[in-house]
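Listed next as structure tokens is one chain, alone, in the form predicted on its own.
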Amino acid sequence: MQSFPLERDGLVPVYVQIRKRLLDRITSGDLKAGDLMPSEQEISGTLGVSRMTARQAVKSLCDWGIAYSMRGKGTFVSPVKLEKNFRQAQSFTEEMNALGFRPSSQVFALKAERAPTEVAEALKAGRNSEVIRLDRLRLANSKPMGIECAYLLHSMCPGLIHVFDPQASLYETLWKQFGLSIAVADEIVEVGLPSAAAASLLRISRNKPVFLFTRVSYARRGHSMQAVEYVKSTYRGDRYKIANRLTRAKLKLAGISV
């Protein structure tokens, strides 16, 4: 790391100045995604600051999701965050393929069970309705991105357990095998902290914020929509960002559009 002048008696804290210089190197392309960043020891020795100050500068970049640390290996530049598109009802596989990433999955559960109360209500099914539960770790280019727990009405796709390929798109399978085309989805997004199990699977610490998605997907059946899928997902906050386009409705005041 090259030395640069620091304003030690200025209004801007020294660690913020160091952070800005590191951030400039990342935005300029000098440090790219996956590159090893200067260590605390290197920053401290080159700039003549304490290890605590150097640690504070690096940690703040990690807190922002711009960098991430691996014990015993160092701190690395984070990949560019992927945009979560809310304008289309896409599966994870479809999203990753559209972005040029290689999607894959690890399946933890694929079984039939009685619908939990929350699921039955969301799918507008009877209390004793049977659902197919599909739990998966979703990966992009072999890196963990999120965990999904999906429930599908067994009556809508009765043979899914036997025909579903874990590496294939679920929505594509629903269409090809059962004639179900997902047309609309209602999705709620919240921010929270991962459970211990989720943090372990996603390879993050428990104090790292995550996106919590709840989705109900509908397929067209004749002239109506039928709820088919209920999904609870946990996605890494340091690898996703939410992108949307908002439009302003026209207001009419005293006959004048504004």
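Starting from the form predicted on its own shown above, please give the structure in the form predicted in complex with the DNA.
Next comes a single chain, given without company.
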């Protein structure tokens, strides 16, 4: 167990930080499938937390299917294939960097609220679940590219509101602070015209076509995927395009809406 001190400022719960360290040891290969994880008592003593707190971290890994416990023996890493070399699914920030643009953002909303019905259903969460809403204008080389309105399940990233740096990459923060790695996303792409508000923020006229994205992102959680993020975006049609590599199966996903 790494023994550098935990942050006790109350921004990110201690058990989340501990869980993150355990996850790091698994993804780095330090702890392999079948290996014995540090015991609750050991974590408690090493990191100076109560055993219940250590247990909360270990328990959540078991809930995620990443570990399993045996009474009297210990807790072991599940034989689940957690991909090494964990690269993040690309966020706007990473995408712009890769293309040599300088990404930036203007955050105009960051708050907790109750999930709208559409969001709750997409995230498979109960109606009125708590979500964190993050509205941002995305820019490349200081030129407006698109607007994103993201809803994140609060239960997956408690404390995000306090630790999120408005200029940082959301995906990077999700990984560094909460051990969440976005692995896959389902996306609906439509075309349309911008709302008056969107047109103003994007500095285009209302008759310019735009991309409309609806995306649900998933993090790997043991054997299954956990919906984490629901995003509605509007992107300028004159500055954005999509490149897809389609397989035969994927060609069939293209759909019609009346």
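Everything numeric in this text was worked out from a predicted model, so none of it was measured. Between two forms, the rigid core is defined as the largest C-alpha subset superposing within 1.5 Å. Numbering follows the first chain given and starts at 1.
Relative to the superposed rigid core, Thr46 undergoes a CA displacement of at least 2 Å between the two forms.
Superposition of the core reveals a Cα shift of 2 Å or more for Lys59 between the two forms.
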